[in-house]
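A lone chain, given as structure tokens: the form predicted alone.
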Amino acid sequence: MTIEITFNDRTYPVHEGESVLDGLERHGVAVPSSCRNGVCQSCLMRATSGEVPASAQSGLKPTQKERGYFLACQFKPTGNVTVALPDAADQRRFTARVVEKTRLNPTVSRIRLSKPQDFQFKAGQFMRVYRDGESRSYSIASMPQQDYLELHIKVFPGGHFSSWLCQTVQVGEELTIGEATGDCFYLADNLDQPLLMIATGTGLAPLWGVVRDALAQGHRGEIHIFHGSYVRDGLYYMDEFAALAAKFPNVRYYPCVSDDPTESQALRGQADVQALKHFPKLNGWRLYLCGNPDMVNTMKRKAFLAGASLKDILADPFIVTVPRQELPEAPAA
């Protein structure tokens, strides 16, 4: 039987028991990697159609193995597999129409979207808005069961990407977005584990969808969520967290201020600080971090140090050429 890896919309022929890797690499296909042994992850791709074992997954992330993605160095395919690299995977586009465009503080503006027939997607996930060549990742704040994607975006002070959304695109219009990626979603394989959330800014939407869906799935475990931000106004959601809190026994939920003296109903100081300070140990804990990448970054550290394991600390890395102040807030790694 003749198996074939079909990438980049081109088809091989590759024998039986050799790897992607070197099927693709004997046909001139050039794939990232490095240790060829399954270690560093240098080769990691995703399967769009198709069967991947579980010897071509080992050590990645269960939010990765859920999504297709696999080592091209260990995968020995025995039919045929659609495959791409993880950064082609934002290949396809849809068209969505604006429905509700709502200021949530200040800054920050929700904006929900038609949702596409068949657009796939988990709550926590990422998307990219198009327009004239140029796009933004916004995540996910809705559930895949809602007839709409709900995103909240944050005006930049001289970022035209946010200002044409959130100023000059009005409900009716119609937006060209691509397909949901990234790996920031809840996995009901443990239901008892304690959750730890933290997000600074707009990082909040991922984690509206996720505590959610991962309360919708039945989650039993602790489930705390910590929001930051430099002053109250920069805050949003807090009655809405408030009321899951209130209806879910095993949800709290802490919205943090660093830099306002005069809040009295947030804790005072960084979100990240506050959820080391309640919770010192983390062993057994799964995280979730989105917003500033800078707070992302230290507290995947801090989090590892404090015992937890680096499969159970999901942030989205999220890399896009724009100026630093039109960055969004979340997805950030």
Given for the second form:
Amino acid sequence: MTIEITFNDRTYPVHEGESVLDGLERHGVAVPSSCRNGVCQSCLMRATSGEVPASAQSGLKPTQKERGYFLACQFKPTGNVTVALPDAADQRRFTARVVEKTRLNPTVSRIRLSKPQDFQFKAGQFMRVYRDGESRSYSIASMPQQDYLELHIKVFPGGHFSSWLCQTVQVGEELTIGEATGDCFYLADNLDQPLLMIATGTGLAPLWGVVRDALAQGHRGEIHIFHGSYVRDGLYYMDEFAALAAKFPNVRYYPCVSDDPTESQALRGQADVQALKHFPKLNGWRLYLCGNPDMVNTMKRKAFLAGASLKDILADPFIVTVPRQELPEAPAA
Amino acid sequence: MSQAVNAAPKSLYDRIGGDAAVNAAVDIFYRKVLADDRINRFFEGVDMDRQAAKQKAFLTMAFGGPHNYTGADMRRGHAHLVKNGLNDSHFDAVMENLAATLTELNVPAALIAEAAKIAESTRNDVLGR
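Could you please show the structure of the form predicted in complex with the partner chain, as a counterpart to the form predicted alone just displayed?
Zooming out: every chain and molecule, the one shown earlier first.
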């Protein structure tokens, strides 16, 4: 029987017992690699169709395994597979209509799009919105069973893309969006595992999806959600999270405000610092970290040192794209 | 019984527990390294998931497991750190963390000594000498 690997729309026959890495290289296809022993993860790839054996996924995060990631040097296909490099998955385009626009606070807007047919995603993943060859990534705050895609968009000073989305685009207009991607989603592999979710700003969007998805899938372990902002005006969905916590005894919600010493309704301090103060030992926990890249990276390290396994730290740092020429001019003296 | 006597001696990698043992050791070892103020500055600002994969490659090699690293790879991979002051004291600290990790995993002292010997053999390449 011939075994075929499809890569970048071309098909390559491979021998039985030959790895994806060896097979592709034999046909002159370049795949990054280093140790060739399933250790260094340089040859990380993703199967978009076909079965991937667990032996080709040793050491990967559970959410990566769920999405078909594998190490090309360890995967010896026994049937046909379609594979892609990890950063090349975003190929398809969809059209989605704006069905609702709502202000959530002075700088954050909620946009809901009609969910295109065939658009597959897991709550907490993100996707790109395209405009004239430019694009930005936005997390999806809705759940797959809902008929709309919900985005939370913060307007940055000088950020023309976010201004366009929040101010120019009208209900009824059509947007072009890409495939959903990202590893920050709920996995029902341990319904009793305690979950710690920390977000700053619109990092709350993916967590609004993940927490409801976890509850919909019957998660029984504790879920603690810390949402941080400099000032109270930067928070949003306080009532929605409070209602969720009131309904589910295993859910607790902690709004945090870092830069207003007069704040009385939220915890005073940064969300990640507050979270660690409440939960200094994180052995056995799974963490979801979303938002400001400094917070995400600092907290990743702190959570790991506090005992969380690296595989259980799911991070989604929001990289802000502001073209240089669009930064506001320094005020004239 | 005669079969057991005649069997080829198992490699250190197999005796320590293979891939599963390395996976168990990675988090413990990396956590010790990051918590160690003598050496953690060399790991600042790096992608933690990628670094963990490198730690796994190092541990696999120290456990006598499969690897393709040459002395030249070791020199190339650590040259920027040597430029930033990486020296014997830092290498010693890593060796300590390696032994402590294996002790924590209840690996017998004789096997720890074997692993330490393999890791020690990379010292001059890592330090660019």
